[in-house]
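In structure tokens, one chain follows: the form predicted alone.
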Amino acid sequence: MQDEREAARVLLKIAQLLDSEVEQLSDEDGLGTHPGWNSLAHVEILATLEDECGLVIDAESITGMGTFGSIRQFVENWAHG
């Protein structure tokens, strides 16, 4: 089980790569809904979810992690796991 401590690194690693604070994002910013969330960004965290935070993605989960509210649930539940 990982801890809460855990989520919110993998957080600021997400905001860190936007260039951002975890604060300034809303669970409704995502692909093209934030000035340095474009494509490359996306896979940028996706990568860093799997790379450097040992994340397991599978092809279910990644169509479904459009917006920062739906990875920031995605990384509690993993967190809580």
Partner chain sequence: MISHVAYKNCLPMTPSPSSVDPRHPLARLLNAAEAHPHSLALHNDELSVTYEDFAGRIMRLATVFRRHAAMGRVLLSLEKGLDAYAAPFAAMAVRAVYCPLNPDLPLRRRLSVGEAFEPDVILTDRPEDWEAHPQSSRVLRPDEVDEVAELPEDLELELAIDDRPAYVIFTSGSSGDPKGVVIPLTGLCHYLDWAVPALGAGPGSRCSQHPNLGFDLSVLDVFASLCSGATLIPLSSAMDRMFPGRAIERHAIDTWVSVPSVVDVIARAGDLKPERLRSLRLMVFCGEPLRRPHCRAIFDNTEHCRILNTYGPTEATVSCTVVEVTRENLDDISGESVAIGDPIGDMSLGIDEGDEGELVISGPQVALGYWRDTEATARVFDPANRSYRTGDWVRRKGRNLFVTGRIDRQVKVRGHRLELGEVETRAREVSGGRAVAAFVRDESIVLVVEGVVADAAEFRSALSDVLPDYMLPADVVGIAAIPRTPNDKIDYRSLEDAYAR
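The model shown is predicted, which means the values in this text are computed figures rather than measured ones. Between two forms, the rigid core is defined as the largest C-alpha subset superposing within 1.5 Å. Residue numbers count along the first chain shown, from 1. What changes on going to the form predicted together with the partner chain:
Once the rigid core is used as the reference frame, the Cα position of L46 differs between these two forms by less than 2 Å. Here T63 counts as shifted, since its C-alpha moves by at least 2 Å between these two forms after the core is aligned.
Return the form predicted together with the partner chain of this protein as a structure block, the form predicted alone having already been given.
Just this one chain is shown here; partners and other molecules are left out.
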């Protein structure tokens, strides 16, 4: 329960960075395909994931976290890990 709440809290933060809500975001939304998700928003998303979940920012995670689906997966793994 605690884990899910943590994951939901982080995902909400990500959605807010996109001026959106978690329910409005599909797994396919991402860098370049969602209207608010440009490179500057992506920088903030990565920095948030680094702060909240200890994401290591590198070339791999910059592309790896390119969609809301992959971010959801990452955040859920982190919360349950």
